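Read the single chain below, which is given as C-alpha cells and is the form predicted alone.
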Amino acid sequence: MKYDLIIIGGGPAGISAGIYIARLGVNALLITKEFGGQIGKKAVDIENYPGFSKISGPDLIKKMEEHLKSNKIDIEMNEVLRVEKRDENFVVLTKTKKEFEATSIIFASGADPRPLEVPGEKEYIGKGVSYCALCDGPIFANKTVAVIGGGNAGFETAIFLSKIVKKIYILEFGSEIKAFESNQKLVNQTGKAEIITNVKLKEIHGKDFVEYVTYEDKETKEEKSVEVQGVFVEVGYMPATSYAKGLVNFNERDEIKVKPETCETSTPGIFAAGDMNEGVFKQVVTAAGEGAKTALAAHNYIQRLKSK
C-alpha cells in the first residue's frame, strides 16, 4: 500500500508527528519497534514537560501512545532496515521483509546508547553490563554497581538505582561533574553514592558475571579498581541513522543536517525530528516540538505535489 507519509520512530518526536499528521487528514503510517524511545526506558521523574509538574518517562510515553492511537493513523510494529528512493517515491524495507511506499517520510527514530568500547563490555552484556536501569535495575537489589558517566543521564540513573542497590560508584571521565546541581543534590541525599572523577575506564572483569572494573586515574596515572556486580553505561547516545545512509547529508557527529525552520533534510520530501538531527538541545519537549514541525512541513510538501 502506498501512503502520503511514513513516520519512522515511536518516541516523543515520532508520536507528536503522528498526532499532527493524523489530525491533518493525511494518509499516513507510523513504523516503530517499540513506543518510548529513550524516555520510555527511564523511570526518573520528568518535571519540565508542560502540563505535568512531575511524571515518569514510561507514564508520559504511555499517555502519548494513547493519544496517538485515538487518531486515525496506521501503525506497524517493526524494525526499519533501509530506506530507498525509487523514482519520485520512498520505499521503507523492514526486518520482516515488508515494504511500504510513501511520497514523503519523517525520520524520528532517536538515538541508541553509546558503548564504552572497553574490554569486557560486550562479553558481559546481560551479565552485569546494562544500558537501561529501568529494565535491569531490580536485578541488582542490595548489590554494588557502577554508573559510567557523570552527566544528567548518569545522575538520574543513580537516583533511580539508589532505591534498589546498596552502593553506587559514579565514574566520570572529566575533572568536573556535568550534571545539574539539582541532580547532584538528589544523589548526595541518597547517601549511597561515591563520585570519582578523572576516570579512564580500562576494563570490565568477571567470571560468569561482572565482579569489578579497573580504571586509570588520569591525574596520577595510577591504575585502580572497584568491586561491583553491575555496570550501567550512561556516556551519551549515537543517532539511529543507519537506515538513512546515502539519502541525506550528515554532520561530523553522524546527525542529520536539517533546515531549522522545517527540519527538512538535503533530500526534498525527507524530514528529520528529535535526537537524530543536528539540533543542539536534546530534550523531550524539543523532540515533540520538532515532530509537530516536521508533520506540518511534510503536509505542505505533500499538498504542493498534489496541486501540480
Contents of the next structure:
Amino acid sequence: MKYDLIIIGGGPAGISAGIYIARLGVNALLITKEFGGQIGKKAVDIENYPGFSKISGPDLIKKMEEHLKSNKIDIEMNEVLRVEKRDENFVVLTKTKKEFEATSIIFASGADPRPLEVPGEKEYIGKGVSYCALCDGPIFANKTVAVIGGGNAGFETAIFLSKIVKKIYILEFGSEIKAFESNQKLVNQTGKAEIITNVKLKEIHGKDFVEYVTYEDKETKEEKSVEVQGVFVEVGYMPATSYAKGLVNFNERDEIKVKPETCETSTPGIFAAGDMNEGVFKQVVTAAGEGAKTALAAHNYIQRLKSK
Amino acid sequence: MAKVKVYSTPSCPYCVTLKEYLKDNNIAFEGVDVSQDKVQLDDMIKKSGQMGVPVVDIDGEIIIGFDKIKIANLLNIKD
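Show the same protein again, this time as the form predicted in complex with its partner chain rather than the form predicted alone.
First the chain shown before, then all remaining chains and molecules of the complex.
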C-alpha cells in the first residue's frame, strides 16, 4: 500500500502530526510500537500542558490517542526496523517484515532511556534493574532500591517510589544535585531517601536477582557498596534514531538536524519532530507543536510534488 | 482454547497495551494485579525469574514483556 505520508511514532509529536495530517485529508499511516513513549511512563503528573492543570502521563496520552483515532488515519502497531529511499519514495520496513511506501515521512519516535553501561546492568534487566519505575515500582513494596541519576527525572522517580518502597538511595555522578529545589524538598519530605553524590557506579551484583551495587566515591577514591533489591535508571534519554541511519544528517549528540522553521531534515521529504531532533527544549508541548509543524510542512511538500 | 494469565501493575503502560491487544483479538484472559497480591507476585517471580511486568502465561509458556510476535504465534493471532 502506498501512502502520501508515513508518521513513525506514537508520542505527542507523532499524534499531533497525525491529527493535523488527517484533517488536511492526506492519505497517511502512523506506525508505532506503543502510544505514549516517555510520557506514558512518567512517574509524576504533568502540570504544564495547556488545558490540563494536572494530569498523569498515561491519562494525557490516552486522551491524545482517542483524539487521533477520531480522525481518518491508518494506524499500524509495529516496530520500525529500517527506512530506505527507493527511487523517489521512502520504504518503511517493520519488525514483522511488513513494507510500507510513502512520498514523505515524519520521524517522531522520540527517545529511549540511556543505559548505565556498567557490568551487571544487562544481566539484571527485569531482575531488579528497571527503566520504568511506573511499571515495575509496585513490585518493590517494602524493599530498598537505588535510583541512579540525581536530575529531575531521578528525583521524580524517587518521589513516586517513596509511596511503595522502604528506602531509596539516590546516586548521583556529579558533586551536586541538579534537580529543582521543589523536587528536592518533596524528596526530603518522604523521609525515605538518602542522597549520595560523587558516585561512579561500578557494577550491579546479585545471584538470581539484584542484591547490591558497588561504586567509587569520586572524592575519596574509596570503593563502596549499597544493598538494594532494585535499581531504577534515570540518567537521561537518547534519541531513538537507529532506523534513520544513513538517511539524514545528525549532530554530535545523535539528534537529527532540522531547519527550525519547518523541522525539515537534510533529506527532502523527511521531517523530524520532538525528542529525535536537535531542538533544545524537550517538552510535551514542544513535541506536539513540532508535530503540527512537520505535518503542515509535509503537506506543502506533497502538494508541491503533485502539482509538478 | 488457551489458558492465558496476565501479570501486571495498574500503572504500567505496556500492560495496558498488552491487555488491549488481547481484547482486540477476542482472547479471554485472567488479569492479575501483582501490586495488590503478594501470593501472585511471588508466583510470577518464581515462574518467570522476573521482577518486571508484564508477564504472560499462555498454557504454561512464560512470555516476558509485551512480545507481540511470540504472543501472536502462541495464540494464532493473524496480523
